[in-house]
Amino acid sequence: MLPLFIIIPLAGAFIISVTGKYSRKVSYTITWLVTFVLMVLSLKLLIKGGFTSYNIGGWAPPLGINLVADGLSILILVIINTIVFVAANYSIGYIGKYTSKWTYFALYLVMLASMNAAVLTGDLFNLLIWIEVGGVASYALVAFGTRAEELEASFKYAVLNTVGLLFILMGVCLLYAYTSTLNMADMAQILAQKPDNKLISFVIVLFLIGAGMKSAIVPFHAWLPDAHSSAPSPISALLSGVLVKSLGIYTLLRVMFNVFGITLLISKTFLIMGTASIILGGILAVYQNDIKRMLAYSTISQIGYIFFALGLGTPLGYFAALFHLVNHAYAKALMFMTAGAVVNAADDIRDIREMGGFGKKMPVTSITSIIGSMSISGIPPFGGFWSKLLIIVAAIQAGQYMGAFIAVIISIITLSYYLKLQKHVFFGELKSKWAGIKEAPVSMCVSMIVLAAVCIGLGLLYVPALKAIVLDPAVNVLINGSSYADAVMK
């Protein structure tokens, strides 16, 4: 099964490529089906369990390269399946005022590809190879409206990732030169075997800084604020939703802690750079009126909540940080759904002082997005109050006083900057020169009551028999660190 979420997409990306331009439906017909089809497959792994490994060409490691499937990298494969289904769904409705709509969708389906491969490789090499080719379709998806500033916004995305990628290359050539292998498994049994040095403890510092800047965790931080809000709103949906976390925390999550071993000084700095984030997103969304910059810094800080929990070094600060990264994905996505059709309906503005009174005429859009921005805020009963409220009992626990504060009084000003979102945009009066403005399509209405039915649900993923399924193998995955290893190397 592994090898059909790389070869699906890239196949109907070819097959669209060829014959999109004559035929605007085989686009639409052919994204839909490949990506209902992965989602069901991930589900399909999700209810299976367990460990999965394929060998490609029959080649075992660590000679061959392998494709494996472990708790963590299936949680991120649902997730990436799930949000890139819906965004899809959401595409077919929102893409019409866009030319060249099959060229859309060809790169759609192979940002899908590299993120499935980068999740589900175990060599070091392919999954810089992935993450650099997701990085390229991402790129000119952020471009696509052709804009001044989309194109100032991807050229920024390019670069500082490109940088990034380039720390992580210098890291992989070094970890060659030093085991003699890329496998993942394989390295991480040599690497136990051979005392600290200080060139680790540089290539450490080399993967932190580029897949940090994939994570765009601070102050690695700086393009994510223009390419998630220059970006189409669904390509906007899948960056924050799925690319930072598929590219980026999933990268740093399997290095540190299935490569390298996670080690205090480690987890001090995820600490660290988790609290930094939490404060500065925070603190800079409330400045804003461009409705999707504010999503955008409140990913940054949202991002600072789960790098905080894992910074803890504790069992439910794993927990909790597996679980917010869930709740935040699909709230984001919604988010930046709910977002794109306000803004899709107000002829590309968006000021939110510019609205008012949009509640009236887009009903659920706005009901929609006052459940994504409660989930995101941490109010109950909704997925994103049981995570927050973990990562602070987790801070509590671990006697990171502090930090639980932080938590608690961002958690707060999360809060205002999405009431003021709701008050400016869906309640008040309707000016004049809206009345003329409408409900979403069909297609992107349903997408967000999708999303939003999942936020609610998400908070009983607490539940023990859901929890055992969907969470606790991800945990343990980061508990034992070097079960990995013995798993694929068997």
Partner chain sequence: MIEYILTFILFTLGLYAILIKRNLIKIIIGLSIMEYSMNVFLILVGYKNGATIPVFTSLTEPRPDAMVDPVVQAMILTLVVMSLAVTFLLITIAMRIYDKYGTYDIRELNKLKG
Second form
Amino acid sequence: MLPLFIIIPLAGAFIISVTGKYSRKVSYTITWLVTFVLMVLSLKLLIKGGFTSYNIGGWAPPLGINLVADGLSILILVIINTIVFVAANYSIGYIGKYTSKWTYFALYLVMLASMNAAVLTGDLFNLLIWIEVGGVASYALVAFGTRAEELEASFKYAVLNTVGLLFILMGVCLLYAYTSTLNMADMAQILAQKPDNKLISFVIVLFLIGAGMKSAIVPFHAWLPDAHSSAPSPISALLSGVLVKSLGIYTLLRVMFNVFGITLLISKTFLIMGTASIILGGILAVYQNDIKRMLAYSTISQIGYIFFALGLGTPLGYFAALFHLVNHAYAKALMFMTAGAVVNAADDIRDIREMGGFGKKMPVTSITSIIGSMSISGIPPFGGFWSKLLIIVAAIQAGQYMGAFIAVIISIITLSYYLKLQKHVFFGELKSKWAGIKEAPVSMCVSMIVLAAVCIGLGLLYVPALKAIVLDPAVNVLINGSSYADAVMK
Amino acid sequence: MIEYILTFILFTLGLYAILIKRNLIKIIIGLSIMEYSMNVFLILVGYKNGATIPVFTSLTEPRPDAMVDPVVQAMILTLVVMSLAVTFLLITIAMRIYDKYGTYDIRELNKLKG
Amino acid sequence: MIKKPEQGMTIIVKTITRYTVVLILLFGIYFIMNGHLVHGGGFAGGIIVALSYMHVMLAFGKEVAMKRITDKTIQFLVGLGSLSFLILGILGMTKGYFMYNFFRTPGVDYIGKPFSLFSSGIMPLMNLAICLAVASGFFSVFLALIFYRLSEDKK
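Given the form predicted alone above, what does the protein look like in the form predicted together with its partner chain?
Whole complex next, starting from this chain.
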């Protein structure tokens, strides 16, 4: 069952690239069907749970490439496939203004395949290649509109991420020379037997640079606001909601926790980088007037929260980090979709000072946007509140009073800039030039409503029955770092 | 030992080109130099003194100990394909940037701020 | 095509091209067919095959070359090559695993004989599929770079 997550989207992409030029309907149908089937498969995998391993070509792990699904993989896989399905549904309404739509959908499915494969693979070099495949697809998708800003953002994104990837490559080369294996589980067992030395610290730094570039923590965040604000809106939703988490944070977690084993030094680095991201992203977001750019800076800030919670090093901290990751994925995807609907309706004007009073004309967009904003900024009934509360409680338990204080302050700032966004876009007086503004098409509205419903329901993940299925297996992978290697190599 | 140091110097030279040069094409060349240096490094990792190509000439007397490591060569082939794709994509983007801005100078690319 | 001096390069280049392009194409095909025995394979062979087409295009001009193979055919071949590679992988699933060598008899470790052309299971077929995708993909990128024209005011 595991290779289906790679085969189906790749087959869809190749079929679209053969037939897409002749019929637009075919590419729409294939994309919708592929993403729907994958969503159902991933939910089935979540309910089944447990640990599965699959040997590609029948070759056993130390020699061949294997696919591994444990708690962490399944959690990220479910997030990827649900959001990709909703965004595909949204794309069908959104893509109308672009030409050569089949290219968009083919690249979209390649990106999906690469994210699924990167999350599932158990081979370090294979992980690197899938990260790069997803990267190439996303560089092309960011530049899809081929306007000046999009090309500039895409160039910056591509160069910075390729450099980051080359650092990871150097780390992989050094690890291969040191351990003579590329399988992550085998490598973890060999590294556990060898004495600690300087090479491993160097490789950890290389991985921090490379995967940190993908996940945009603060010293490496420069590309994110440009790329996420310039891309087509469904792609922004995917980049912010899924790609940063599956290719960046997942890689870092898997390598740090399951291959090297987490140490105090790595935890401290996560803590410092996370705190810097929280502060910088939060404060810079207040000054933005471009609606999508504000959301992009908010992404940096929220990813800072995730890394801050991971750096605390306590089980509650890991739980809070993964819970916040889930909440942020759905809420930020929803926010980018509503921003896309607003920008689409307002003739590509993204400056929020020129808008106002859209709430009366676009009720669905307005209400879903309010739900998303409240979830991210942490208003009680929504999921975002519980995860932020847990992060702060975990920080106080771990003795990080300063960090907890910063988290609270920036949480209030988060609320303030989301209120600024709501006030300027959806409330106030309707200007005369926006008199003819219309609600988004039906497929876009349906997607936004679905994600808003998910955002409301995510608070339920803290209920013990659901928590035991969804989040606990993933947290256990992080707590018992060596269990991954034992389970694969047995 | 000197070969390893030379590859790392090549790697840093590519990084220097990306960080310092202002021309988009020169940045792409810097990226290619970095990728190339990593390929050379991988070859060096798999190299063995006096070894031959990793091809079996007879099944009755296979001598895997006298061959260089074939895994790194497979890795290099994959990396070459990836770097080819990235380079093509970057060159097309650079051409279109020239179309929009009329220059390859990265200091003139300033539509995105904040 | 050698009679049209207004297209392409000079007559010397055209004559040399007529003799060498077949050799380059054959060399690429040799690389693909022997990829499972010695060094070579689908990617390197595919690049050489694409180079032979580029050779024709550079020497004779793009009108002559595009008469033989249109860009629509090329784009179709890119999809076909990658799709056939995937189908070979899926066919392995009928014997148990994705990408499984389905010519392999159970219990035997290897099926190949050194320097025997048809003894390697699915490897030559995969090399052919890769060659199709790489050759047409490389050539289509070349076409895209050639056909892209800057807008009029920036020339």
